[in-house]
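This document starts with one chain, in the form predicted alone, laid out as structure tokens.
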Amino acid sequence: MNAVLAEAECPRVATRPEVAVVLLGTGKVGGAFLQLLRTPAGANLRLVGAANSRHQQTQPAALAERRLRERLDAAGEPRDDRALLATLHGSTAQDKVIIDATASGELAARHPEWLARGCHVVTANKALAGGEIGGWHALQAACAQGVHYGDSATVGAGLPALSALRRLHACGDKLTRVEGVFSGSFSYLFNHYDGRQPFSTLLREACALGYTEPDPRADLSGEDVARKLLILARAAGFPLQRSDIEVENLVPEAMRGVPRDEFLGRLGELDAPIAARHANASGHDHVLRYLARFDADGSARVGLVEVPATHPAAHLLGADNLFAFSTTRYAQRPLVIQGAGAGPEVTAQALLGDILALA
């Protein structure tokens, strides 16, 4: 009896099966993921291939090196996706995963193909799920074959926004509105901007801290936020398209097509328009926030908004993201999810979490 009780109190923990992994993209997020592989959480993951845009590595000894990312930057086998996939399919592991840690639209378009070939796909790449509706439908059809598509890192860098929304939808709750701050760079900029220093100074600071893309127009255009809004609306059952979203681009039209270095040299041209918007908001005891919003009637907008002190986004800190879901069951007060929504470490953790969910 005592032995039975002891076993009941201390149940045996099943050993997780080995998972074979190919990593595409060894930039900041991919590099952080490689670090996680060396922790106990990544113990059952076997890296069988890794590649950047030019080089790849499939040799076990080289893949085990701590400076793999740096070595791939300097040299390696020429990039050959067929060879990478052949190595993955040649693995004896039951579960085979392709990790897309890039922002490549070309690679994202191949996600349905990889899924159809029996590989799970885990990604931070929004280009397919947040792109044209045809790509979204192709992705859903491929996922219906019993493979896993891990996309937690595409929205909120792993905050449980997508998973919470899908759970509500699966339980029959209906989304009536989603609103929030979906960009870590925009969050940082407008949480800190108080009109006392030029907006361009703050933007340069955000660039230096790594909160923006190397060309900050990628952030200021609002297109990244629009993609996240598309992913969320579609996860809730709405076939939203990019043409349905009004997007406010904070880059003056005259600066959108110039070379990056010229744009960076003309950042001061952003100051007066933002200062005027800030002064107007302050006159109403409001603050500026770059918000995304979708309503069940189909209206959708991404852009700069004046919000009162009572708004959930008014008191964000740092580069936090915020997602507020109003539904038929969360009608009086929205369900709010808030936290760090940017950064290579939390994004890499979201990728790892999606892989571990396979087991």
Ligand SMILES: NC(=O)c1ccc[n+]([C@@H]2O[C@H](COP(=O)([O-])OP(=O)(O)OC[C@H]3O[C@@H](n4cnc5c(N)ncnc54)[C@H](OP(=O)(O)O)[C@@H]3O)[C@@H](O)[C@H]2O)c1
Contents of the next structure:
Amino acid sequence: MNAVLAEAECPRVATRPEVAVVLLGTGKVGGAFLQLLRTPAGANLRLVGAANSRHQQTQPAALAERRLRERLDAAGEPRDDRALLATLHGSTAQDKVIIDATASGELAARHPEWLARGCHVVTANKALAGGEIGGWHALQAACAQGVHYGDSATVGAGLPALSALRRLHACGDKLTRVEGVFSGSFSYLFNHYDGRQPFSTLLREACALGYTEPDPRADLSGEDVARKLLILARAAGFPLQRSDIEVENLVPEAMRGVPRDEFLGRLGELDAPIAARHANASGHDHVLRYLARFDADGSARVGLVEVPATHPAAHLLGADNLFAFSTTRYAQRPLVIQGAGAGPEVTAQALLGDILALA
Ligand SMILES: NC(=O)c1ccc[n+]([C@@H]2O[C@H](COP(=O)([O-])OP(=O)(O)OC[C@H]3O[C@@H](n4cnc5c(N)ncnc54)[C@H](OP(=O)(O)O)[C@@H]3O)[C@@H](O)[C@H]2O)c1
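Having looked at the form predicted alone, could you now put up the form predicted in complex with the ligand?
Below, the chain from earlier opens the complete complex, with every other chain and molecule after it.
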């Protein structure tokens, strides 16, 4: 039998309370989440709606199809958030969850409204919590109504970075510094760059492996890392704003506004500046890493840093992330969380974990 059971067809044998879910975004992460619904861990979840940016589906039989993601790409009902919400509210399940597996700022801006309407929100989309401080305040106010905001997947993909930080904070352990590598693409690029091959070659390789956004400027700008730093600092009680963070954009100014294809054709222009930085670092036995750092005095920076071989970030592998939390009780050595910091499967697992925690 299908693990994804449409509401009307589902026999009530679940041992855990049922949770009705609407999935927004059926791309890489949303697609992996649909796979998880077919495992025993997802058995008490009822998919009552799913959508990409163009189509949606609310019909139980269609939602139960194995090729739902591909079918939504080709066809479906027209996009209408109201219809999706009506289906969710019409469900008999006690807990109702909207999963945001998109990068849409428009959808993220609606998270407080959904929470205010009694839905839990579980998200990989960092546009709200990592955006303007006003949005973050709206989120805090909406969460005070007793609904749950699951944001584990917004930082470190499946790594328990945010949950560990919140736990320390709840115990009165004050964050004094957070530092690390928060981007899988930057991690891959600088873990592999040794000056022997052009940086642009490595970047093309990272693009081909799916480690970057289709337009790698989205990664190289540092803005995604800055959003994660905002989320972490705010979770630790610091109302940090984007304007408080010094962000180093690795895209030369002249290449920031050009069309994507032109940018991809001019990647070679990135090589000389990075090679010079690398030569300088290796001149005194250091390596380059793109680090994020926030100190409790309010200083915050994301950018390229020369680190010695003894630095934990110097030993990262693949596209791993690293989060080092220094606190009043972890004062001698930081609490370090490290591992795969990107990938649809681990990110989808973080979404599922947040849903299971609220149920
Ligand atoms: N991939 C990872 O490893 C990873 C790790 C951590 C966090 N994340 C975060 O997870 C989110 C999704 O990433 P992804 O890699 O899955 O991206 P993706 O493959 O580009 O998928 C994005 C999905 O969102 C849909 N979408 C966009 N606007 C929408 C709207 N208004 N309503 C409904 N659906 C909409 C897209 O629909 P169309 O197909 O119609 O465009 C697509 O299905 C992003 O916020 C990303 O930063 C990703």
